[in-house]
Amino acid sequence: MTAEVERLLHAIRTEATERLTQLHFPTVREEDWRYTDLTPIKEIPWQQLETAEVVEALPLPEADYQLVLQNGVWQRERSVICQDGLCVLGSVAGVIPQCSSVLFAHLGQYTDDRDYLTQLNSQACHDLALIYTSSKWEEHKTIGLHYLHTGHHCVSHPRCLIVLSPHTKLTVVEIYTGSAVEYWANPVTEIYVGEQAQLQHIVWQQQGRSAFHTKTTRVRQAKHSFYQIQTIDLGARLSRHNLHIQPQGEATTTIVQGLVSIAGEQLADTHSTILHSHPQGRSNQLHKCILRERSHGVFNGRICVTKAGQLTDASQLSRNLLLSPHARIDTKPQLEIVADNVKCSHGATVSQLDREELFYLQSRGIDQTTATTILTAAFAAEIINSIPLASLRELLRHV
């Protein structure tokens, strides 16, 4: 790591430490945290440590390159990286040369200074994963980011910066997995999609069932860019994803798809904001929850259109399937529109499996468990079939 990069990270840590003195841990008294109680996280004496236990990464055969981090620490011997000057993939504290200009231009520029969890991450920022494509990069590659977690009462704060120069294309898959012990992962991902660049972003969260997972994703899009994010939430005792997307130019395209499938006492919370502050922006958001037993799903999606966001075309839909009388969903799609020449819509549905459809399948000799599985798979198929990687589609069909 160069001296100027070390100074930058030191400045980020120092500023975050100062901000934390003026902030407080989120509580249910705040509207954005009304349904998600973080008290269990606050009461545990967390520690940051490296463990000798090896956690296996989820297979991703389509990945051209992969970066593996365990408890936030880069595992160089398990990574397949590219550093040819046109595409840079690796750890800032590792062997990435001449990355200071990208870091100074983007690192920490898109985060919320008032967000406590983000500042906790910044306070622990001694290293980060960097993905950068120069404007001369002409290939469309798939990159796997494997975040592995283990260690009882261990906390990690992984950081990632993704920067696409104009006219470049990438598919980035973030995969979060871990052991069965009680740990806390608090990752932050910052993304910049340059002019006419295209980023396909998949976030696969399958943490251990005793784990806590609080993730922040902050995205900025230049004009005429394309950004699609698909989030899959399957694991963790408590998971929260704060997603904020802001186009910084006209005629951007944003697609947001989310699929939650949980059971037991699991809680999965998604809070998203798409801010249209430039003309001719287009966004489409679809979020689906499948809730079993006593699980609890939360969705709060905001689409904001400022006065400058004329000719915006935005839609948002929350669909929820309750497979148990004890399952619970709190959903709140929102439109906040100031512009007067827009096309915007939003909606939400909450339902159980149709008894007539179940009866029809059972009348054809299919048992109730299999019939339930078929109908549940049909509910999720719209999102599963749109995932571009066959290995992840196949894995989801067996969940």
Second form
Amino acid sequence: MTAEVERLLHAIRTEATERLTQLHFPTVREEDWRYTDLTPIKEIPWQQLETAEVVEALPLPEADYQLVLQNGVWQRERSVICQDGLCVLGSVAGVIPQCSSVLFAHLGQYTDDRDYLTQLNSQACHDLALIYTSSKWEEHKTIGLHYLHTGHHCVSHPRCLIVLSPHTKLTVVEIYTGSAVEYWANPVTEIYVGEQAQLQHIVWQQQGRSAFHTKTTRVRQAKHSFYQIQTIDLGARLSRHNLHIQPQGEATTTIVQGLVSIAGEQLADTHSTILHSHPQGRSNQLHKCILRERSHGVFNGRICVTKAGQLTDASQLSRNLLLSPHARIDTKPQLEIVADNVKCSHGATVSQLDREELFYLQSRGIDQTTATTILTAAFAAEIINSIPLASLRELLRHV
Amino acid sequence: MIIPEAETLLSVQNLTAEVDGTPILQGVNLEVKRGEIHAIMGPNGSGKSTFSKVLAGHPDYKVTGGSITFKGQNLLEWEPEIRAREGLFLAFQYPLEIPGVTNSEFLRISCNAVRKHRGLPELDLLDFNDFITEKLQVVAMNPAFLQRSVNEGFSGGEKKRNEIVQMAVMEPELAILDETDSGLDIDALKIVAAGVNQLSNERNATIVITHYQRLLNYIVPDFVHVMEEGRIVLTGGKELALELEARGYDWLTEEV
Ligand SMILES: Nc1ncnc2c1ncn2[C@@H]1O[C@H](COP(=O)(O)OP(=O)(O)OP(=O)(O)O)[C@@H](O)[C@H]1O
Ligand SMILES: [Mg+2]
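Given the form predicted on its own above, what does the protein look like in the form predicted in complex with its partner chain?
Following is the full complex, with the preceding chain placed first.
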């Protein structure tokens, strides 16, 4: 690692350590954490360990390049990297000068200084994955980031920086999977989408059923850029996604789609913020939860339009399907609009399977279990069908 | 057609049923034999659709008395899907839209559920393609409809045709068509009626519920029943439909 990159990471860690002395672990007394109790995480004596055990990655045949990280540690021999006009690096040790200037310009610039979980991640930031398109990169590639987890009471704080130069295109898929033991993943992904650049971002969370997963995604969009994120939450005992998207120029397009499908005692919490502080931003958000048994979905979608955000067009919809009388959803749209010339809409629905639809299917010879599966898949279809990768769409046919 | 010595398919005796505690059916009696075509007419709200839904097993309708025997067995013991697989089909007065489920997938799952129950081999995608192409022709339905979500955005008439496609796929022994004619234009009415006629034979039977005598010019009934206030109050031949068309229902209450 070059001395200057080493110094940069050191500074990030030191600052985080400093900030953490002023912060505390989130508690349910705070509005943002009302429904999601992190006490179990707080009480476990976590350790950072590399394990020899090999966890299988989910196949992603569409990926041109892949990075595999196990317990946050890059697995060089399992990865396919690239160091051309497109950089796909599992480590910033030995980066070329062009990349180190990217690190200096963006790393740690978009995170929240007061967020405890982010600072925990920063405090552990000895290395990171870097994905960068240089301005002369003209192709559209797909990159898979496989985050694998195992080891009882192991914690990892993986960090990833994604930077798209103006006019470039990229698809990035983050996949979080792991073993059945009790582990904790606390990843932070920072993203900068340059002018007129286009990023398709998919976050597939299928952690083990005993896992804790707290993720932070921070996105900045330059003017006329396009950013689409699709989050699929299937796993973990407790998952929380803090998603923050902030255009920093006019006429940006942002599409946010979330699909949660959980059961048992699982909890999946999504807190998102889209901050429109430039004119003519368009954002469209759709969040769907399928909740079975005693599972619990939480959605808090903040959309802020400042005075400078004239002609913003923002829509948000939260739709929830409760498949059990014991399942629970807490959904809250939060619109904070100061600008006067904007178009904003929001809505939330909570429903059970439609009895008439069920009967219609049964009257066609389809048993109730199959009918339930068909109607649940139909509820999710809107999101599944818009996922650009066929292999992931296919996997979702069966959840 | 009335066939001498034909086996009884459906026998309804003194059937009473309620919804949300309100009695709707107040003692229905009906006997349908293989080969026959029955028409049920009657004023709005008299219980025709309720009767058809009770037959199909809708969970909201509670049978409070009487019996329904289908092919010699107690129909009321069967879940709706078993009734369907055993050969009872209901074409809905108001077919549902199911966004996100393609028509072809729906038809194939339904077809295979029925075939499995009847001990027939299930059809794979290719075989099903051939099978469904033939079935679509029964009502001259455009194959493009297969790729759309079930009934979503279909016009009223297209939904009714789609019901008959489902009927063709399921090959029922007893089909109940609840106002399948309403919403159809004149040409579509002829096509759908011809389709229904093509599907009927001496082994199966059809009950058509309708308000209009016109349909019965194309699907000629052996019996016409009049339902009023949850009962079949009058039964006659096909001429009864003409009389009802001319005189309405009021005279019945006076005479009966
Ligand atoms: N779910 C329900 N709750 C309350 N009342 C109902 C329900 N379903 C049907 N009814 C009532 O039962 C009666 C019979 O309705 P039904 O739909 O069977 O009539 P119908 O003969 O098919 O009429 P139409 O010719 O208008 O189709 C009506 O008065 C109707 O309002
Ligand atoms: Mg009716």
